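To begin, one chain is listed below as structure tokens, in the form predicted on its own.
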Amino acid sequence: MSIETRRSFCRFCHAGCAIDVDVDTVSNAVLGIHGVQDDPMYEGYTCVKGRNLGGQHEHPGRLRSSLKRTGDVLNPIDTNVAFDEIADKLAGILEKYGPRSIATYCGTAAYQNATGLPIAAAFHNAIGSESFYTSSSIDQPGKAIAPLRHGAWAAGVQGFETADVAMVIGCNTLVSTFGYPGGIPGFNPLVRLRQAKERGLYLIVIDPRLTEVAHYADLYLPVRAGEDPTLLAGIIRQILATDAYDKDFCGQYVNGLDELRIAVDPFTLDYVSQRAGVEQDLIVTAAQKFAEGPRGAVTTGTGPDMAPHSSLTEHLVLALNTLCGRYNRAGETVYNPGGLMTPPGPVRAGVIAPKPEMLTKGSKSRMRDIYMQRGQAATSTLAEEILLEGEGQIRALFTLGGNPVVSWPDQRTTVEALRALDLHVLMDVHVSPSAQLAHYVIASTLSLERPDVPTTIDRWFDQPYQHYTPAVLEMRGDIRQEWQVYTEVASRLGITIKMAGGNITPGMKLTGDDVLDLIYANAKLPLSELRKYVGGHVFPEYITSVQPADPTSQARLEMVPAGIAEELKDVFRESNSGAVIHGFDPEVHTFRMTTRRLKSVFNSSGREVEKLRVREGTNFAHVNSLDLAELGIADGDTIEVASPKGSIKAVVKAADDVRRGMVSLAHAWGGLPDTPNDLSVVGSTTGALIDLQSGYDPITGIPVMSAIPVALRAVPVS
């Protein structure tokens, strides 16, 4: 055995932690992973997932060759032969049904891969197909939509590192999610939070669960699941009623303040307290403390962005930040000017005008009048686009970095759709539930086997930090990098893929580094410069000062753009978050099922590593012990969780950090429906509870995926 330590960064989740990887150079295997103490951003921090990253690479079920379906059996196939067959089938589908019939779904893991998703998008441009879907449209799509209606501040919100107050809504950064923008950083989060508290940060946490972050709160508001827009409207009303807003900023840059007063006027303290389940004095204090600031921002996480009225919630977050003027001003220092992998440009203290026309500029799906946003179609429509016959029906699907069977909403419709495809090509590292339904499974690389840069989180750092890593492991077996699926198929079809740095032409031989150069040719920081450094590095030359606004600009931030007042009226009329779901019965569906993150796995990734899975056990249904006692259910029992759409069985766990009237379950667990599974190992798929047809956001199309109205009952022991 010969051991060599090689520097890289983790891509288990989005955090991108700097790591040192101990490699057996003889067997090309990971022996251990530990944090980098002298990394300027992470300071030695890693989580349990990252420290077990080697388990993903070395686990016994790891695919080392590609598979082809014959009947109900997946058999090994040479990957180049698979590409030949895929290209031949794809050519026939293109000729018969046209470009729209070819779709791609890029899952969460695609966002931890700097090359895969951009090449997939470019391939779709090359063949003229708009059928491009990603997990971002079923995660937090409201974050991208809200600025199109409200507008944005070009210099960004005030960062966490200079905040006097922070309001965190449904975001548990100490476990897995980033609080971007303005929230708790995901790099060494507990240390960053403690440092902020030591310098005087006042932390407000709004969450139906007493999360790890909430334990550090100065003020904790245990909101009922699904009532975030109600509570935010009440907080805004209180700030306006006490004239605690930033009058100078609003007078100079804001439209619609009077309209906002009218829109939130029904959300009185008494109404909000009763409906959201939060005491009035907590609402008053939250409004007062946030308005006092003087610096700091509101940020949200997955919870409210998967719940009812998610785009409205994100708009109210922007409105609250705007109301209190929580933006970087001219002359202030911006340490990370938008991310080093983005094109250069000045940072100005001015308004980026709303662009509501963009909401309906893209192509429209064939159901529910959901338009494409940011070059992506809504994933919530994809299964139906496969099943709905007629012009534009999707016939072929590429899945990159995703596991649709357990992650898409409405699991049964998803499975029916995947079975109906003429061609499904899935890139994977093991035989996942989705791989079991695919026609071809291309054995793919994992993170340590490819060169990379952290682009998804590039703009989230509070310093001009970047990290290039070469591959630290050799590729073993007949496996491929994800981008190669598209370049190999394009080559066989005679298609040229156009990138920022040049074209990928048929027959062109490329390395992963070549592809990175083609993608990020226009970055602020040239990759040739970044590659000079081993490990993460801060580039102080990119620190900038905020420039004054363009004096000719007349743009203003819109507090009540079209649709906002009407939706607030809808929220008020509903009087119960469950009312948005067809078939909701307040006498039956008395609980709300909310999603949660787990420390040891990330969505569906990591469960294949037994050392990680046993730390969680399964995705337990966490329920308050008082509720369990009333229902006559004991800790460890199997229960049925039933929504108006469907039902699942789950193993219950008493959890008094969960407020009464809710059940908290991690999503992206489970397996194929109607297949015998050990719930204590495989878990339950929350997607089976989701209704595509009701409660969906009218702009993003995201259905209600958290705060789902459900009934609980014990499952009799057979």
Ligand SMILES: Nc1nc2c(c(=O)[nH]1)N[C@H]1C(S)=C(S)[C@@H](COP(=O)(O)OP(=O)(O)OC[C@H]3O[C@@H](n4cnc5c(=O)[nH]c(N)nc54)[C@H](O)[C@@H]3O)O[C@H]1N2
Contents of the next structure:
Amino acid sequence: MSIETRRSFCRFCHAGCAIDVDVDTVSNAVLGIHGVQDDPMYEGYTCVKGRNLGGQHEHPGRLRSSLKRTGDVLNPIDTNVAFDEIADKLAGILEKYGPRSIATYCGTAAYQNATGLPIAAAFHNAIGSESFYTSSSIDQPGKAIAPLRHGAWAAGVQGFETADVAMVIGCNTLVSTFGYPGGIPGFNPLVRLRQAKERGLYLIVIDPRLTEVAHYADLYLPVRAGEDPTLLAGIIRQILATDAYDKDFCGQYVNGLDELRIAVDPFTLDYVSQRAGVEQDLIVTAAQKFAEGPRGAVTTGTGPDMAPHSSLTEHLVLALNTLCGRYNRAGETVYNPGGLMTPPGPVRAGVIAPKPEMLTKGSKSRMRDIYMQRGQAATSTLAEEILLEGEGQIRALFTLGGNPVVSWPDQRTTVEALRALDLHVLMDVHVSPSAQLAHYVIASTLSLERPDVPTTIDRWFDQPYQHYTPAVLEMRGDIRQEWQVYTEVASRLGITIKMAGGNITPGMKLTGDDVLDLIYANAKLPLSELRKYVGGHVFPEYITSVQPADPTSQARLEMVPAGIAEELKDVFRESNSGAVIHGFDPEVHTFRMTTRRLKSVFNSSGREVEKLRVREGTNFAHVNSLDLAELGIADGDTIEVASPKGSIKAVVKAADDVRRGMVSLAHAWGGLPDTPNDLSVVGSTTGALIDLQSGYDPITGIPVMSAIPVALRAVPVS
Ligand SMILES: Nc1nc2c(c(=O)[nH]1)N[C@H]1C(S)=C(S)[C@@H](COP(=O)(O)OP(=O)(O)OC[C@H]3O[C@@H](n4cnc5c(=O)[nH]c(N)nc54)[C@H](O)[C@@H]3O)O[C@H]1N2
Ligand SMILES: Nc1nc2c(c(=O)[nH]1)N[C@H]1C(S)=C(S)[C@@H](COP(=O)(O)OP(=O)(O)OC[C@H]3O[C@@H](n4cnc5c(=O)[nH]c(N)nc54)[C@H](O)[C@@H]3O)O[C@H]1N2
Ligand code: SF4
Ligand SMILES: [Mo]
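What does the same protein look like in the form predicted together with this ligand, given that the last one was the form predicted on its own?
Below: every chain and molecule of the assembly, starting with the one above.
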């Protein structure tokens, strides 16, 4: 055996930790993974998933050849033959039904892969199909659209590294490593958080669960799930009432302060406290401490962005930052201006004007009128777009690094839709529940087999940091990089794909590195420069200072743009977040099911690696022990969790970090419905509880995926 250590970065999740990979150069197997102590961003950090990359790459169910389904059986097929057949079928569908009938869904694994998603999107442009969907529209889509209504500050929000105060709403970075700008960075998050606390950060956490992050809070508000709009309106009202906002900033850059006062007026301390289940003095202190700052931002994670009124919540978050003037001003240092893989541009103070007209520009879904946002259609409509007959019906689907059966909202409709497709080509590394229904499963590379740069988190780094990795493992078997599926099919159809760095023409021979060059041709940091470094590197020459605002600009941030006052009135009228769901009965649906993430798995990835799966056991339904006692349910019992839409069974775990009236349950477990599964191993799919047709956000279409009203009851184990 000969061992070589190769530097790379982990892509089990989006966090991109720098790693050293011990490779057996004879068998090409991963022998060990270590953090890189001298990496300037991660300083040696890795998590248990990353340390099990070897198990993921080598696990016995890893696909080394592609599969084709005949009846219910998946049989191996030569991948090039599969491409011939797929191109043939696609040509027929394109001819008969037009480009919109061909869709792509990019899941999370497409975001840990700098080449897959951009080539998929470019392929869609080439064939003229707008049916391009990703997991981001069932994640936190409110974040992307909120600035279109509010406007944005060109130089960005104040970073965590200089924050005196941080308000974190429904985000558990210590488990998820999800770190949105302004919040706790997802890179070595515990060290970042501890360092910030040592220099005096005041941390406010708002979450129905006393999370790993909340353990470090100076102030913890155990909000009732689904009541963030109410709580945020109350905090804003309190800051306005105590005159604690940034009057200079608002005077110069803000419109609609008086309208904001009127809109939040009904959200009195008494009302908010009752409704959100948070004591009044905690709300007062949160408002006071946040407004005092003087630096630091409010940020959110998936919890509030999956709960009812998520676009409104994100608007109130922006409004709160604006009210307190939490933006980088002229002369201040900006460490990572927009990410190094984006095109260059100056960093200016000043307002980027709202563009509300963009919210209703372009195509919309055939049901519920959800418009495409930033080139993507809403995944919450995709199953119905497959099922609904008529002009525009989707017939063919490419799934790139996603697992719709366990991740899309409304599992039954999802499965019905996947079964109805004429052609489903799924790129994965093992036979997932979704792969079981696909027509072709293309055996795909895993991270260490691809050259790559972390691009999803490029602008989240708090330094001008980037990391190029070559492939550190050879591709073994008849497997492909995901972009190859699109270029091979395009070649066979005689289609040219246009990229920033030039065209991909039929028959062109490309490597993964060529494709990276074609995609990131206009990056601020040229890839040729980045490739000179082995491992991650900070490029201090990109640190810049904020230029003064354009004095002629009249643009202002809008506190109450069209739709906001009305939606706040709706929230007030509903008087309970569950009321947005059809069939909600306050006497029956007395619990709220909330989303959460588990340390050892990444959505549905990792469960296949037994070493990781056993660390979690299953996706337990975490319920407060006082609630369990009242319901006569014991730890370890099987319970039924029933929403107005559907019901699932789950194994219960007593968890006193969960506030009363909640059940905290991770998604993306379980398998195909109606197949007998051992709940204590395979778990259950929370997507079955989600209603597509009621309670959805009117702009992004995201359904209520957290704070779902549910009833709990014990069921005998069958
Ligand atoms: N009820 C409920 N539903 C949810 C959520 C929730 O909180 N509650 N969360 C939502 C969120 S935030 C998201 S992002 C989505 C996630 O939704 P998806 O992305 O659809 O689900 P994942 O389980 O992440 O699927 C990833 C798939 O990619 C495969 N894979 C892993 N690595 C690779 C690779 O290198 N190449 C290829 N080709 N495949 C790979 C895995 O085996 C797995 O099958 O789920 C959403 N759904
Ligand atoms: N280990 C691991 N890491 C992951 C993932 C994983 O599966 N495992 N998934 C990845 C994905 S796809 C994403 S999008 C990110 C997400 O990253 P995060 O958003 O940090 O995800 P969670 O850890 O689920 O944190 C969500 C929090 O919201 C709270 N919450 C739920 N409902 C509400 C509500 O109505 N109001 C409020 N205020 N809080 C609420 C939950 O209690 C939970 O603590 O994580 C990513 N990282
Ligand atoms: S946090 Fe994410 S990127 Fe870092 S080691 Fe863990 S799985 Fe890998
Ligand atoms: Mo996500």
